[in-house]
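Just the one chain here, the form predicted on its own, laid out as structure tokens.
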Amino acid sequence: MSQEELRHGPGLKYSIREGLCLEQKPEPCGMVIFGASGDLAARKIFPSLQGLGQKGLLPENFFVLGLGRSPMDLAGLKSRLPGLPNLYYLQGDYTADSTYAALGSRLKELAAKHGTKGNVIFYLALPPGLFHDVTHQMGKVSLLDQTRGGWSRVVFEKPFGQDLASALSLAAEIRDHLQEPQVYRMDHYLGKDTVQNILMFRFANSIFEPIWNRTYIDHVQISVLEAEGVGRRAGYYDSSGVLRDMFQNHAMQLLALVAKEPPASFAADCVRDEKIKVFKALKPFDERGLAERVVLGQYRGYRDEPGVSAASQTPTYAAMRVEISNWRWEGVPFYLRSGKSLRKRHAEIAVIFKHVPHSLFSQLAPTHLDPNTLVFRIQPEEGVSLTIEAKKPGPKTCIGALTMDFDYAEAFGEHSPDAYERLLLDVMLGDQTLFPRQDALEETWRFIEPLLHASLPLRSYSPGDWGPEEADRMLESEGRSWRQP
């Protein structure tokens, strides 16, 4: 018998039913972290491993071997992972044969000591320029050969290329030593609870899926807004820009979760197959009407950032109108925007439904009534809200918008874990559902790449604004407007 707990929030009450937990504990394995002395390991990987350990979700037989160029004693590593046992460190050059000979010997020793059966995860928290050298070296000493007993999985951090050609080249290099089931491409947005909840919301409930189509939905807005500028990432960012940094990966993945068809099952490839269908259905950008569909911007002062060219034409903001040519979505615009140095840090997906076809209320046209809006808040406060029209209290017939809001932290009494926790656990479980597949990368590069070379004006906007005015006009020309957090 399920149990219910009644929770109260500001102006609302709701019950939380004890649900079904689908988690399983990973089998024994070890994890080798390349770049263990670096920033990513310190900020994301180590805290997430610690969080999994505190929740009892790490394998019973488990070890962590850090590998880095910088000298670090075991005490230094333990200070980064307090409370986690079985920690080791190996210093070495990522391109030297001697490093991989030592790594192979150490892994055999640790596998025997901790009973991990030869199962190992290699996390490449490294610049993409090193991916080929590292996988090549590991392949030379058979660290990636799964016929030796046990499995090997490799985690790669983005970017996965700078354009389609480089993405294909990287894929070819990886395929020399790895099969696709061994490859885990990290996109941390897919590990966020609210992003995962889109799948649960759509396919574990019967209310919304029948109206999840062009008949009832007017448009969809996907916003990933950042308040900070480029900061310490200026050197990388100036060679990439917002289209490579946000749109080719995060924004396209979010769009696919909203737009894809129900998969045959929740198996990884079934879920990812449906994403591919969305990417293949994206209407290509046409140069003739490109300025009406895409706005690029750069915040004032960007060129003064340390590491940025004084003549930089790198966009720090983009907004675009995307169309999906299929039976479900034909004619429904998807508006995507992302940028840096904006007024507020906020990421959300908003599904705006059509106005009622006819108003029964005198003096009120259908357009006087706010459209129903379903919002998935991704950050900083994760949650879901639904706006409907309702009668206000009193003897008169007064109608106003009512928002029913669900907040993860308030409802469950705890904040969502870092996305890396979810994704690291999935790597240990061998679940690739939340990791982009190579064919998806190729399709999204094909879609975005024309914008990298298009002759579009670079609009200026002030730090602390919502972006260039031209992005507002793009929606206003169609009788719509951006939602402002």
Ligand code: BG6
Second form
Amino acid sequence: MSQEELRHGPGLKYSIREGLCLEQKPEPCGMVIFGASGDLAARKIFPSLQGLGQKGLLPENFFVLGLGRSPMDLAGLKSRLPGLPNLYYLQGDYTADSTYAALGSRLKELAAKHGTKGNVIFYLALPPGLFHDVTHQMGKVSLLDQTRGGWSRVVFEKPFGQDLASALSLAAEIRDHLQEPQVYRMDHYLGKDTVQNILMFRFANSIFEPIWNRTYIDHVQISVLEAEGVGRRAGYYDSSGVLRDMFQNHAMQLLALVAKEPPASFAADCVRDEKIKVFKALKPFDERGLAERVVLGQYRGYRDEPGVSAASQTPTYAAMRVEISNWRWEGVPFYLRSGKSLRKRHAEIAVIFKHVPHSLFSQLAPTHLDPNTLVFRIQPEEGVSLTIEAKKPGPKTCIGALTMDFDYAEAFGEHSPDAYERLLLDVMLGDQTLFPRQDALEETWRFIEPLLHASLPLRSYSPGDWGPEEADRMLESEGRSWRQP
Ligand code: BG6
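Now the other one: the form predicted together with the ligand, given that the block above is the form predicted on its own.
Once more the chain from above appears, this time first in line as the rest of the complex follows.
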């Protein structure tokens, strides 16, 4: 790209100046993928490894050892990862000692062959019920011991527990074998480009931070809307529901990025420390008045989905009003919503500023003017937009809302890579910035858990709607409304 490039969108020009890239090359390492014949490996891990390979971001000395229960042969693995060299496959039962003995000797052999210095990543693309056994087994044969030479890191996929107590017991089991710097908990929302952009936006510019507080911001809306229903994942989903599946992790992480204080540096623990402070400042849900703060819903037809119990009370939608009790945010509601089987797949964070204090325009009250709104569009059309009031051309005094819209794909001429690409690279680099730390899990469970046991009505909504109308009323009762994508 030239030093400065102009791109033209409809009614807009983007000027992109080549910026700074904080680039590092990962050290030599091997990657063991547990669950290599499974769905997650096929949908996310393999394509991301390929993407990294195509961009030249994999270490020069690198190998992938797939491990699975199915008798997939090496040719099967190669067909899933075309173009990637140094692939191996090991079939084994995850609970059998013999699997780990075989894994240990295979890793020694491959480390020597590929010069990976004993550095290894274990990716547990497995049902959470196996996390403990697999970690324990690996610990028993010293695969996680970093004093043997080389580092070892373990990637876990959510869910990290079903509630606070189970999250704590899982953590205790993991701690027997791993130090926190070895643990990478995937929250793939943190690897999405526009999510990362929130920090750049807030802390690499000087014009937003001074107004990023209760004096100027009226409220924040965080929406993660999905068009798909529960699909083939009913077995997992029906025992989880939207609060565990989307709120305890993704939605809480998004909230923390918007609300946190500037970290002292971009070092992983500085960034994560500030999130914890936000979680600690969340105003706990109170049984009294809870129905005015939280709406749960289930789409019609959910109970007929294969694998869902006919009397299921599992919410597939939730909307909530969250408050942060600190100097920056006191009195500013954060409205969060997420659900399945809605009209459109759309995820965004909208920061809605306060109305002007006084209108100069005699027939117009301040509330007639649209409030300035800054939107981070997370997906599908990633971008940032800012709505301002402006004069319409012509001799009359007409004011209208003008939206300045920056579209990632249009501006940079390419779509963002899958979040897993970025996160896998970070595991190789040993950068934990985008991975939730254990204390974050504990704080977010502590906050969400009371809702799991609360006696809240379960509202129904039609597939293809925007969710239950009670969620609309929740905002209307405060003189606000959900943004419709
Ligand atoms: C996962 C949830 O973490 O995120 C799924 O378990 C959900 O239920 C998915 O569909 C949404 O991710 P994305 O990237 O498609 O928005």
